[in-house]
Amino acid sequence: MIIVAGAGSAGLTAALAASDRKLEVLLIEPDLRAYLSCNSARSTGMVMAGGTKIQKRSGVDDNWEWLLADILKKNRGRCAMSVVRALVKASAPMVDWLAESHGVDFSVVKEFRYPGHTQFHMHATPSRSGQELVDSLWRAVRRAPQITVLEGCKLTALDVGDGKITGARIQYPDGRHEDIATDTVILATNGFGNRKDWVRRYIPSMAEATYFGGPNSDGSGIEAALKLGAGVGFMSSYQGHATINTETGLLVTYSTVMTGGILINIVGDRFGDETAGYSEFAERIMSQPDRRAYVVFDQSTYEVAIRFRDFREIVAAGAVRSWETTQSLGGGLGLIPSVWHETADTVSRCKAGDIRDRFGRADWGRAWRSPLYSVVVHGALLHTQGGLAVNEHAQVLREIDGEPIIGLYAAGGAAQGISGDGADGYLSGNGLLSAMGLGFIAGNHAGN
């Protein structure tokens, strides 16, 4: 029998391929309510992969080499290379494998790229929501009859011998210990989001910002691990996302911007390329007056954001309005009339192809259609992307020589990520391919 410490995607995920590869599992998880509180539930479930069969289906060219060079690009090299290396290649496989094998109903998203895609890398589910993705998850792990799954249990120690894993200690809701003999454990504890001195001490940028992901973001696992002489990597990275609506706590799809929408702060003003990316776009919010700005985007943009479930929710909760003109939006928003007018008149300029963004923005869209809308929005910090070392096994390494302790693995955000150090070099859907992937990798080689 092997341990999964966790049951967000990355956990999920790990305990399905090793029970496919015919391993008895105990899947532990401390939240009672985990479905509703990973970090994975909080996202938009987009799930990156380069060369599925439904891409081909979908009329999608893509492919795991186009994949890793976006991210590359993105983190310009700052990445563990043979981990990356080995997700890219796994991603269309394990992608495939979960529609085929366990029912998860992903689609391509075609309406748009995010930043730094070169081609329609994501797949989600109908409702494009992290919520739906994990449910899916869920409805497959209780098919399976090699899975035990322990809600509300943690795990709180590992123990080794002679460089292996030999069991671990989990309590019970009631406090109760116990310890089980086993020789492979995988960490899908999540990262340190949660735990503030440990984000002062490594992402001191963001010690303020508002946290978004789940509450059992502790560092528990990695905690853990260290105790074993285990090494971590680019405890600096985070994914960081520049439109948390302020006024229901909901993720604002990001193809708000993405199909020419604009950022803008409490006077009118724009204040940088909102198409670089959504992670090291909030801390730029957070140096706005106000530390909040709005999104303003047109018709056609609604159109597609409100295929968005997240999105749905905040339409209903009445925080997006409407206006028919960008002078009735002005004026109802308190805007200073002339930084408004001329942020306007500059967007429709570049938009029409007369002027160059002074920010570098090419990716306008097209002509703003009637009515425009607007949504209040801060940034927040959704998770760490620093953790364990790993492998391309997704084995952890030791710090003193970087050899695998063997029979730990780590995925998510226990593990360390791809998108290199701080924020600037996460690409969207960095999070979800490095814990869907390396749970994935986790469970195939602890079964090998």
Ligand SMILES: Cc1cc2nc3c(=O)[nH]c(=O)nc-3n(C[C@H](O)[C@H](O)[C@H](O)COP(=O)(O)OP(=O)(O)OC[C@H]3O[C@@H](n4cnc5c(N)ncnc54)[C@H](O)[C@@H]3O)c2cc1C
Second form
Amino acid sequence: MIIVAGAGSAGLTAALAASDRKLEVLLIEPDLRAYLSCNSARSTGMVMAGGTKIQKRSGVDDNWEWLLADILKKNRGRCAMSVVRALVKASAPMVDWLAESHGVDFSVVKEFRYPGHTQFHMHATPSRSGQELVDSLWRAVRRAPQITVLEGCKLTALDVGDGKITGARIQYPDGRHEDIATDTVILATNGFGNRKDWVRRYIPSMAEATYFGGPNSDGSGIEAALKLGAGVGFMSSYQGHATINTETGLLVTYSTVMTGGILINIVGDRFGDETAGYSEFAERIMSQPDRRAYVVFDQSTYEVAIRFRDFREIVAAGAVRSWETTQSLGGGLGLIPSVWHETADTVSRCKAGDIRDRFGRADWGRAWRSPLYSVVVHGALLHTQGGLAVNEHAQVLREIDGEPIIGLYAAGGAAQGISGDGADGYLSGNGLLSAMGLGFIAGNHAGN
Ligand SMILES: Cc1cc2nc3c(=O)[nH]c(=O)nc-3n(C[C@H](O)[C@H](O)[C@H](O)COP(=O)(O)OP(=O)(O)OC[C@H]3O[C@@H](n4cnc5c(N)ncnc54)[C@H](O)[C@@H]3O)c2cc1C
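With the form predicted on its own already on screen, would you show the form predicted in complex with this ligand?
Let us now look at the entire complex, which starts with that chain.
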């Protein structure tokens, strides 16, 4: 029997892959509401893959080499190359396997192209929400007779002998501990976004940011492996997000920006090329007055965004305000009239192709069609991307010699990411690719 610690998308995928390989799996999850609270459930559920049958059926030409090129362009080669190659190659088989063998209802997201994506790489379930993705994975896990789920329990330590995993210690809700013998543990416990001292140490620029990920991302899985001498990589790496609506606690889809919207600060000024990436833009918002901004977009963009469930909830909560004219928007939001007038005029001239943007934004979408809309947003830390050093089989590597600790795997936020250091190497989709891709690789490798 193998142990999978953590029932987010990484752990659920790993458990399914291992059980398809006829392994008995004990899936350990401390949070009885993990299907709601884990990062994967909070995510937008966009799963990146290159060359799936699903893409082919919907007329999208793609392959793993193009996906690799997009990832490497964004992270500028700052990654473990063998791991990234393994992930992009696994991406299409993983998505097709989940769709065909486990009933995950993926389709290609063609509504808009994410920053840095040269093809339509994203796959999502119908409501385009992480919650629905996680629900689908849970349904598949519940159907798999070889997976036993132990909810309310947490992995607290690992045992090793002769360089091989020999067991894991788990803690029950009443505080009792039990040592379970096993030769294989897959750590899918996510990163350390909710552990303040580690965030302060590794990502000081985000120490004061709102944390917008799962509450159990406390680094406990990483810590257990560190005690065995595991190495770590890219600990300063994280995904930020520029468009978190704190009134509702929901993420405003970045399609609002990518299809022609802009981000302005509270005086009405833009402060960068919004299309460069929402991750690095989080820090920019935090350096604006009052640490907040507005996304401003038009009716055409609204019609795209309304297809996203979270956006519909933000609208229903009254957090998206509509305005007949740019003047009424400026007045209603209390922007400085001269600043906003200049911004709105520049945007319309950039859209018409009359001038070049001072920040270098090239993709402007069509001229705005009224009404206009605004929604207040903050920058936030979504999840950390640094973690345990792994090889192309998702095996955890020792710090001292880079050799695998036999029987120990890491996937998702518990493993080192593929986005380099800091926030600017994060290509949209790297998170769930690392989670589900490494989970898939780990589960299959454990079963071999
Ligand atoms: C708002 C938001 C939107 C996002 N959108 C996207 C997107 O569209 N596409 C994308 O690619 N990425 C996205 N991401 C990133 C993505 O959600 C994460 O990279 C991914 O969910 C990490 O998956 P995981 O399985 O490693 O972690 P999680 O989904 O957080 O699962 C980890 C699980 O481990 C459990 N756990 C913790 N400690 C222990 C322990 N000691 N023992 C046992 N279990 C433990 C936790 O309770 C949790 O259930 C988004 C993130 C956020 C916050």
